[in-house]
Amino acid sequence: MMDMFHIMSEEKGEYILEVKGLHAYYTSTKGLVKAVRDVSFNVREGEAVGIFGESGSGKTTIALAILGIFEDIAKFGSSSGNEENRRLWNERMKVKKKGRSMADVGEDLPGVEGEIFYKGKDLLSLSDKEFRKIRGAEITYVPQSTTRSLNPYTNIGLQTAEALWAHDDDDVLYEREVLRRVLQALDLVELGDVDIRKALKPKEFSMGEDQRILIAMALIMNPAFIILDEPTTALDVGVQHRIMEAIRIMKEKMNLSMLIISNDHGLLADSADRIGVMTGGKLVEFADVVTILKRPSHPFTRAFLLSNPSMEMMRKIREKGLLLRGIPGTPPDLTNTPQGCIFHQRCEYCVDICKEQEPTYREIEPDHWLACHRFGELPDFEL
């Protein structure tokens, strides 16, 4: 049955976001963590792209890199007492100032490398001042933790207005206009009684309402591109449905482009146009939603769907006589990534070449990208 899927329009828009050869590494007490390695994908205007995969696969790291805040967060979270970590970050700063790369110096370094084009402009080449004009205005972010993202001591009206004031460089906004836009944003996400409840603090709202408030904060600047990081985590099914319905309505009303990060493929089936699948910091498959969730080609995609099915998928799995099963082993250690395919240690179809050589990420059919040596040799698979 294909009616469970959100199908993209035949008309394909221009790319609003293009990620090319993205690397994002950070330091830890165990060593250099290669959180994202050589990832490339794109998002079209008015399109929702999902990034799907197990925890720790690099999904949120991609979001932070797009937002231009990964390096600041990574440096703050690194082990400051570790001499090697300090050396690596100092070396990164020197390399960056000279406009060089890891390949130029022959050493793996923390930080972000590659290209991230937004409306044709390479975000990684922008100064901090130039980036701040885009981040929070044209590109906005809904984080996954409501408890850590909202200030418990400030009412939600003031918090929703913060982006407006922060980007009022010409000092042209009046309080009346700000209030109108705050009420409009909170009303768009159907918070209810917003003229009264804007004065309440986060503790007086449910978790589902907190999530709506974060979405309103991301929408108030009328952005072109919004990143949603696990937008329905820890919410019950009914609230999840209402949250995603609100997001879909906003997407249509505002012609928003979206990047939706989630390991819930039921959510992505209902909201994404195309999906990228990640494991171990690598993008291993990227295609339209029907291909990924109904006829996946990569062994990891297949295994992850069978190990983490939605209710609808469980019904189809039973109908086809397939078995629910976990993925054997553990995700790879990103401080010591294995040679060859990132998934080979857990893959039931692994052969010698998988252990020795990293597969090329290539287009196997129009708009369907895959990194697997054994494409075309694997058993048919359809849900």
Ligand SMILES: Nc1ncnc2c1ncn2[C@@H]1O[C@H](COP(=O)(O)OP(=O)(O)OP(=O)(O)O)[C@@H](O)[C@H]1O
Second form
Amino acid sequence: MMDMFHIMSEEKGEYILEVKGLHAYYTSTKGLVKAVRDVSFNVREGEAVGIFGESGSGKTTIALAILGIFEDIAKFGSSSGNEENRRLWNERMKVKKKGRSMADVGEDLPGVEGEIFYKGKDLLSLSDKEFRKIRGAEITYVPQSTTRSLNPYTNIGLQTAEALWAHDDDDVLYEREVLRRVLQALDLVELGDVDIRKALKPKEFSMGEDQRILIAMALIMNPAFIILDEPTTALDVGVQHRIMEAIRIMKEKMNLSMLIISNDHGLLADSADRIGVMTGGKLVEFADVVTILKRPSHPFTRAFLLSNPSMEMMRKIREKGLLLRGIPGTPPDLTNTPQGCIFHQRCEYCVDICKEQEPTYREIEPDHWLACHRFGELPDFEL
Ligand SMILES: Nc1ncnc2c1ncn2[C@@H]1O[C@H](COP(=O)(O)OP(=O)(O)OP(=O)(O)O)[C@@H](O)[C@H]1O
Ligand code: SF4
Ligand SMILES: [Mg+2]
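Would you mind generating the form predicted together with the named molecule now that we have the form predicted on its own?
Below, the chain from earlier opens the complete complex, with every other chain and molecule after it.
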């Protein structure tokens, strides 16, 4: 199976990012939160991959792991007064130092495990210093929540410029070039009218404007790879559409590769080449955008699309007599994940094996990956 994967990669372009067997566990007062479990996917050069899935399924956690900031954030957020959690993090440190894994020590631990290859380099083996050179320069990030990211006391133009200066170790960027790039980036997110020399404070901006500034900051670095986490949630639909269009044009021009995290299939339909689908910390399906949004195979992908259809989907659903409803039950508790398939408690096709064995994530046709025991037995489905 792996060989085939690699043969195909050569045909369709090199991978800029390859995530293999990624695990990312938080600590909490209820125990370990298994936010991402054994997730594998890749992004080809110049491609936009969408990560689509329900709230709490681990999408942002994947971004934090790629950016090398997961453990700092997870440790910071963990209940510091909790003795057991402290022990678990200490254990993680020891295991990491020895280059060992959870499997080697036979205990589930917080932190990140797996492999994340960026341009062939395993990011998880880089030192903090090496990582800093890549993060914020070659790989940039537009975070999900804008509230803590912008410093409310600096001039917005300056702040955007700061993102540039911070990575200009050799002082090669002249002031005029910085200003040009800042204006260009602000223009792209429709903030070109803002007089950046004025003492405009970000706190005077709306959430939507904040979000656009963060997008501008991520773009002016001329990155090779950009991670957008729910990039347009605070924007109204018209602006949302135009900004995604501007990003798409940038992507083509600069051969930018992207990871776009969203639970909005409309946004992904417009911007993603391939989409991975997450529920309960697992990637359950991964394929091209048409397969995922029109002819998905996984019962979760089907149910998730039907639970939140677009207008066009509504029409098709009615025509085909499909049942329009929310997914029954609640997402799995990630501190106590069920045995077997992650979706079995909510799946209408669940049989005994689904409750006992975790389905393998396998390639059922070229470039279409699926984790379901009952592939081939499920009814046809098309939206
Ligand atoms: N700092 C933290 N400490 C403990 N658990 C956390 C922490 N951050 C997130 N989690 C948990 O990890 C799981 C995955 O969270 P994540 O933020 O990755 O989900 P998401 O798919 O991005 O959700 P959303 O669509 O709501 O942004 C959730 O169950 C969440 O409650
Ligand atoms: S493995 Fe079983 S429970 Fe899981 S999605 Fe497939 S049919 Fe449903
Ligand atoms: Mg998120």
